Amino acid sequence: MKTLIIANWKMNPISLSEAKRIFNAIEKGAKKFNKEKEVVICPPAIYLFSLAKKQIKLGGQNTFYEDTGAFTGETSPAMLKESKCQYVIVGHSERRGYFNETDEIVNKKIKSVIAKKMTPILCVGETSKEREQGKTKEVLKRQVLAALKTVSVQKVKESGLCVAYEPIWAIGTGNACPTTEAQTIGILLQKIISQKYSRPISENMRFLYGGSVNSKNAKEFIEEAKFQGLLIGGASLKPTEFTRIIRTV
C-alpha cells in the first residue's frame, strides 16, 4: 500500500501561470518518488483541464451530487471525471462550516463520486469546543457512519475510499494534533470502519492525517501515528516544502 500524499490548494493561486509553476515544480521534485508514494494535487476546478496532461494525479476539492442540471456555480462528478480527476475531497470542514454541508449532503456526494469510478477522500474532524467537551469520538463516529450510510462494502472496496482525519482546531493554525492523540484517533477510525464493514476492509483502507502538516512533523504522522497518508493544505503551495514532505515520509 503506497503512502498517499494529497495537496489541497484550496482557493489558491490566483493565476493559471502560477498554478502551472507550482505544479511543474512539485512534479519535478516528486518524480523520483513515484514508485514509493502516490501524490495527488487538488487545484481549483478552473485549472484542472490545464493540468490534466501532467504526470501527477489530479483530484477535485469538492463536487455536487448531480451530473447535470440547474445548479448554478456547481461542478459535477461527471465534469471532474472529464477533467481527469481520480480523487475527490468530500466533506472538508471548510465545506461543512462555511457552506453548511450536512452529513446527508456528504453522503450524497460520496455516492456520486463512487458512481463515476473516482476515489472519495472523506474528511472528518471535530472543533476545539467538541474536543474540550470530550465529544471527539462521538462526532467522528457520527460523521463516518452518516457519510457511508447505504454505501455497500463492495462500493467501498472498488472505489478505494480513504478517510482523512482533519481536526478543525489544527487546520491552518500551525498547531498540529499531538502524535499520540492522532494515533488514538486513527485506531478509532479503523475500529468504526471495521465494525461497519469488516476488519479486512479497515486494514486495507488508507487513513490520512491533515491539519498543520509540515516537513518537520510529517514523518511522525506516518511512522509514529501510523497513518497511511497525509492531506496537506498551505504547505502544498510551497514546492520546496511539499517536496521535502514527500521525501521525508
Ligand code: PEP
Contents of the next structure:
Amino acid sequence: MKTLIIANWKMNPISLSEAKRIFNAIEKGAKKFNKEKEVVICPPAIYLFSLAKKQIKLGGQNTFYEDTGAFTGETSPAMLKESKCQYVIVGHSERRGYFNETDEIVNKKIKSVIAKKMTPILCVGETSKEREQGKTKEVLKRQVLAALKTVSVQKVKESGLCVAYEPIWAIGTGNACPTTEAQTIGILLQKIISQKYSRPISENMRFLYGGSVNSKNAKEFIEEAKFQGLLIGGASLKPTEFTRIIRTV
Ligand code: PEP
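I would like to compare: after the form predicted alone, may I see the structure of the form predicted together with this ligand?
Zooming out: every chain and molecule, the one shown earlier first.
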C-alpha cells in the first residue's frame, strides 16, 4: 500500500502563474519518490484544467452531488472527472463549518464521487470543545457511519475510499495532535470500518492524519501512529517543506 500524501491548497494561491510555479516545484521534488508514495494535489477548482497535463495526480477539494443543473456556483463530480481528478476531499471541516455541510450532504457527496469512479477522501474530526467533553469517539463514529450510510462494501472496495482524521483544533493552528492520541483514533476508525464492513476492508483502507503536519512531525504520524497517509494544508503551499515531508515519510 503506497503512502498517500494529499495537498489541500484551500483557496490559495491567488494567481494561476503562482499555482503553476508551486505545482511544478512539487512535481520536480516528488518525482524520485513516486514508486513508494502517492502524491495528490487538490488546487482550487478553477486551476484544475490548467494543471491537468502534469505528472502529479489531481484531486478536488469539494464537489456538489448532482452532475449538472441549476446549482449556481457549484462544481459537479462529472466536471471534476473531466478535469482529470482522481480524488475528491469530502466533508472537510471548513466545508462543514463555514458552509453548513451536514452528515447527510456528506453522504450524498461520497456517493456521487464513487459513482464517477473517483476516490473520496472522507474527512472527520472533532472540535476542541467536543474533545474536552470527551465526545471525540462518539462524534467520529457518527460522522463516519452517516457519511457511509447505504454505501456498499463493493463500492468502498472499488473506490479505494480513504478516511482522514482531521481534528478541527489541530487544523492550521500549529498544534498537531499528539502521536499517541492520533494512534488511538486511528485504531478507533479502523474498528468502526471493520464493524460496518469487515476486517479485510478496514485493513486495506488508507487512514490519513491531517492537522498542522510539517516536515518535523510528519514521520511520527506514519511510523508511530500508523496512519497510511497525510492530508496537508498550509505546508503543501511551500514546495521545499512539502517535498521534505514527502521524503521523510
Ligand atoms: C487541512 O486543511 O486539511 C489541513 C490539515 O490544514 P493544515 O495542514 O494547515 O493544518
